[in-house]
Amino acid sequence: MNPQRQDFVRRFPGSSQHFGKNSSFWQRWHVDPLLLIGLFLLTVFGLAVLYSASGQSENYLKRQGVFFVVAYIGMFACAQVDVQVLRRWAPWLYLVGVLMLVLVFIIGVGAKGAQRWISLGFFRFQPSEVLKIAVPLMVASYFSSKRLPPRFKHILWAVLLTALPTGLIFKQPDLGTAILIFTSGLIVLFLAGLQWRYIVGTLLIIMLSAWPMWYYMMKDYQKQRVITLLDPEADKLGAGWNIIQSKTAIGSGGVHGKGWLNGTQSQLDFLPESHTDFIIAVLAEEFGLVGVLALLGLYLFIIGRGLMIALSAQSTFSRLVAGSIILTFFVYVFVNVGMVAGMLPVVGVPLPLVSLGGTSILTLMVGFGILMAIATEKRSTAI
């Protein structure tokens, strides 16, 4: 072997060859330090505003716990995995997800109007987290194979793949979930190099099927959101409660905030779903400006080192996946934040891994995990 090629390593910076020992047991354990860091304040800080707006509920609490500490095993049980497993996986777990999704209609139990879940017994989960995860895996693994930027045909086969969930989600209904998932689709379509001739044409698209969707697509629920969005002081006792409850909260907190378990607004009751779709309200109130702005910056770090994950991802199924995971994370941080401030209609999407929740908090976890073990793919990669 010729030796000057055996001497040509790429370094990468965090890699085991840069920083010595001390990195080399990230890599062993295929765990991102800085993201992990992250992770953990915004665990702690999760913590501390659901007690608050639970009503200091310590079974919330203990709840909550037990969440992240199985949703922690499996983002490092997931980290472990190699991610060119993923990629010829990719298309069973959305086959399986699919098919789930299809045995809701059949056997799923209902609640609210809606029906989502599968009931095990002593657990029951939503189908749909799963595909959070299984589409921008599939429609990567879909591209990874194929030159880009995409042609028509590829393009079109992309949008199916990410439509056919979509759709079976938003007839149970579900709409927050629906957007989420086409738009962690969507953005995996968008960083394979869609053209914006492909980009304008779909705008268009969406601005003349906004009729007949209004029409004839969404329910009255849905339309309601939408009515109060643009005008929630003409329904104040009923649909415009929410927004003018979260509204009155945001602003009495003020610069600095009321003080942790000082609020009002969410310790009387008057802010309705505060420890789940509403929580940077009760945040907002307790912790003023000072407080949103340290959430935010949180959410930002994470964001940021997951995008320089994806930049410095090796392969492009890696790179499409990396950052569908975390530009669809920083989706969800904007649609809950835009409807808590009355910018966005009411749709049901939970500010990530602080609202109360499970399966959600699992199925971001995951995501973390697999953005783990592409960050450990590049730091082990010589050339």
Contents of the next structure:
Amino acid sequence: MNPQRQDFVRRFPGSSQHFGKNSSFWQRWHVDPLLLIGLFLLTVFGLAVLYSASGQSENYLKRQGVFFVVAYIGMFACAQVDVQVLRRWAPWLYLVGVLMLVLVFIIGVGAKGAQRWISLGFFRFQPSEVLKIAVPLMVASYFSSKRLPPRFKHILWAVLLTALPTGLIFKQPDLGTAILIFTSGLIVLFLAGLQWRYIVGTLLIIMLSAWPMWYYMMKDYQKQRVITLLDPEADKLGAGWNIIQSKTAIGSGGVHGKGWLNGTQSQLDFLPESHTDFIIAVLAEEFGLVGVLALLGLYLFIIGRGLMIALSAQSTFSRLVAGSIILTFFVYVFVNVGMVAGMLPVVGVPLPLVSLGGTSILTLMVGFGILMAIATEKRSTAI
Amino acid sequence: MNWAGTEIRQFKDHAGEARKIGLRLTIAFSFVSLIFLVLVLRFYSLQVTHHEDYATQSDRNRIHIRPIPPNRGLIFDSRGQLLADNRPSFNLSVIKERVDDLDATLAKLSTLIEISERDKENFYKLVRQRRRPFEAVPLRLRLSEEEISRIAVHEFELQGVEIDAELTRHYPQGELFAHTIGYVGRINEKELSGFDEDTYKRYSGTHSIGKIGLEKYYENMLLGSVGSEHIETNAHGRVLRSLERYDPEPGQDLYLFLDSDLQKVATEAMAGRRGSIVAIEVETGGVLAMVSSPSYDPNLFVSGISLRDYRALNKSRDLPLFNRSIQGQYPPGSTIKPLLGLGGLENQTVNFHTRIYDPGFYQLENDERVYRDWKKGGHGNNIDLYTAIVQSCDTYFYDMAFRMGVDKIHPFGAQFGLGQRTGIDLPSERAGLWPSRAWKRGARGMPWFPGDSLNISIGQGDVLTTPLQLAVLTATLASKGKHIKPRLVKTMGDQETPLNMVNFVIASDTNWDYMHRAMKDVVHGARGTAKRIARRVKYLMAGKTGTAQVVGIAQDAEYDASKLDDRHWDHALYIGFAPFESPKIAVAIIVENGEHGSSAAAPIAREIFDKYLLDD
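Output the form predicted in complex with the partner chain next; the form predicted alone has already been displayed.
Let's see the whole complex now, leading with the same chain.
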């Protein structure tokens, strides 16, 4: 914190000229007001939905409230960190994260057949959460010293840096988190100017290899699993149950919804995982299309604001990190909403900032803290 | 790992990089917007375009229609005494769909309450057979208060286990009316497979069905119509509230002609013996008492009889399950004589002055065979029809039957219902056998021999009658020809059952009076075969005794009870009506292996008449 405070003192007089008197307040506290408003609205809306989705559990509501208080403090704290410090520390953070992932396999504790946590006695924590921040920082940091657009060698390095933790998390197994972390790395790569020929080429290879994979490499039960993912109706009581029930919840909500606390699908327990992964179905059932539009609008607002911050960031590193954080947030939203709406296969990804869950909220808010740090970064004279 | 060196940075085109990243960010934002548009369209499709479908689906999820079984109609006797009642009982049932491990749940339940192997066996059988999904399958019936509380305490561990109150049939009179009322039992697979869709619906929620007796015959009226309740359940099937309710319509109550007091007297009179008694109200054809002895407790069958109990009942040589009154087919013996005598008079085969000499036997021309009279040495000279009835002279009837011939005997007897089901409101009635020339050719492939007519003239040979047929015949005699269809049910709901006249037996008044007088003197005459029951009687009655051979006696042998197995002893029969002047009640009694109608059967008639005519 020390160098940062020095920065702050050093920068204060100059920055007031750029932002005016009002802005200077936010600038001083490294807070982006628009982003804060968006997050705050989302938090309140999310808590209301969670209260209903958890069967009006005040216990859950309190827990989530405490998570948010901690997460907002975490965001505020991260916002105070100098971006260049982050850039320098990124490799170390990354290294520690990967080591902890390896450690998970050795001394980790798990639940439901997955080994994801490291227990520190008084509390358990998930190293994969660290990587959600560390990977975009690492890859962005790597590219910040390279000439862009990246050369093939550097692309390979970036992919490797992303793939290593992704692979480890996939092995836990935690498909949802693995996808998100892999995507966050790829987004940095994309923003760094990955040539279109590589993008198109990769997509072509994936598509072409899909056919032989399907016919020659996959076993029948694996094919069956894919078919269930594509057509949940084929397995009504098994894997298809969640999707059928969530579509029913959403569809029965109609335009105006059944009213807060009045969703029969969620209140009568037909909807599984209603307070975690499938929470948007509760919202859609009780608040209808109007509620869904409000929620998606809030997300779009936050993402839009995040991209603006990335656009006007002071350095390549800042732009890449900000872009990756906010676009990963979008991927979060898309994977979850798409899954609940029956458009994407079911992978365990919570609805960001709405689903119950402490560590995921903390990580997301830390990400937004970094965004705010970038937003309020002093205009560098080095450019 | 120092990539942040300033030397490298100098070579970088910062403005150009910012522009390129900006372009990529713009592309990303366009992509994000596009995806959001797709998501909105998706929700629009689900929530607006297909809203109706999903709303229906959602309702189907939570709203279940639960059938409410109707209360089964009650059965009362003519005095308003309850013969078939519904009593609440608590049953334990399991909803298979909500139980993860059926065996484990059963094992857990076994530690709490007693569940016999038979319960389990039945349960698994029911689980396997055709059933509605989420239907509760009964496991243990009739839980005690203590058992209910024990289950309640462990409710949490017993997912899918339910205790439901149900009205169960109960027969307060027990054995007394077992054969007539019958019983209900659990619907079995065979019955279920015979149901059409509508019937299937009617029985949703109802577990029992009339198996025999009135319970079976009047099943449709007794059942009532099923109601329903729309209930909201959560995903675990727990009922949360009732949304709509359509009350069931209870079944109709049945009021019978049967009189419990008379039935009791009749049953006690038959106690310890095998046989049957049927008493009929002459004017209406209503059955006042119907006894088949021995009997059984119908309550055993209601919730499923144990295999041991059933085997004991089924294997007993006394055939307690067999309803002798309508299924037992016995030779009527001499009880058929009044009918035949009347036929002889009407056909002018004989008249009041026809007299014969009875040497104790009868022989046809060119036939070695000797047709014996029951009285060794015969009834002597000057036997007319009156004497032949009063003293039950066989030889007179041999002679008359020979001259009358089967072609006249058969149609006359048929008018009294012989050889036909009476049409009483009970299932599984038998028709008996009233032989004719055509029947013999068809059934035996043989011509009718004159000797066959002789045999049927004393109610032997091929003639078979049920006790009910004999009672109907007696009532027809008593009413001078009104052949009325017998019935048990007097009122159904608030509707009286109609009196059904089958036919009139046409005979002249003088002939009727003559026969009535003869039958009266069977009881009241100095030499009447049933004169013993006339002692100190306050009213006049009429009757006829009968004794029916169970096994054929060889030509040169004589009937000697001491040499025969007691199951081969003669059946004792009696028919009668009273009071003589204006007959109200007609009875038919058969005591199996009772030997003599006069001593074994006739006294029972007296007890019934006394009870019916003198009490209250």
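Positions refer to the first chain, counted from 1. Note that this is a predicted model, so its numbers are computed, not measured. What we label the rigid core is the largest C-alpha set whose atoms superpose within 1.5 Å from one form to the other.
Put the two forms on the same core and the Cα of M213 is off by 2 Å or more between these two forms.
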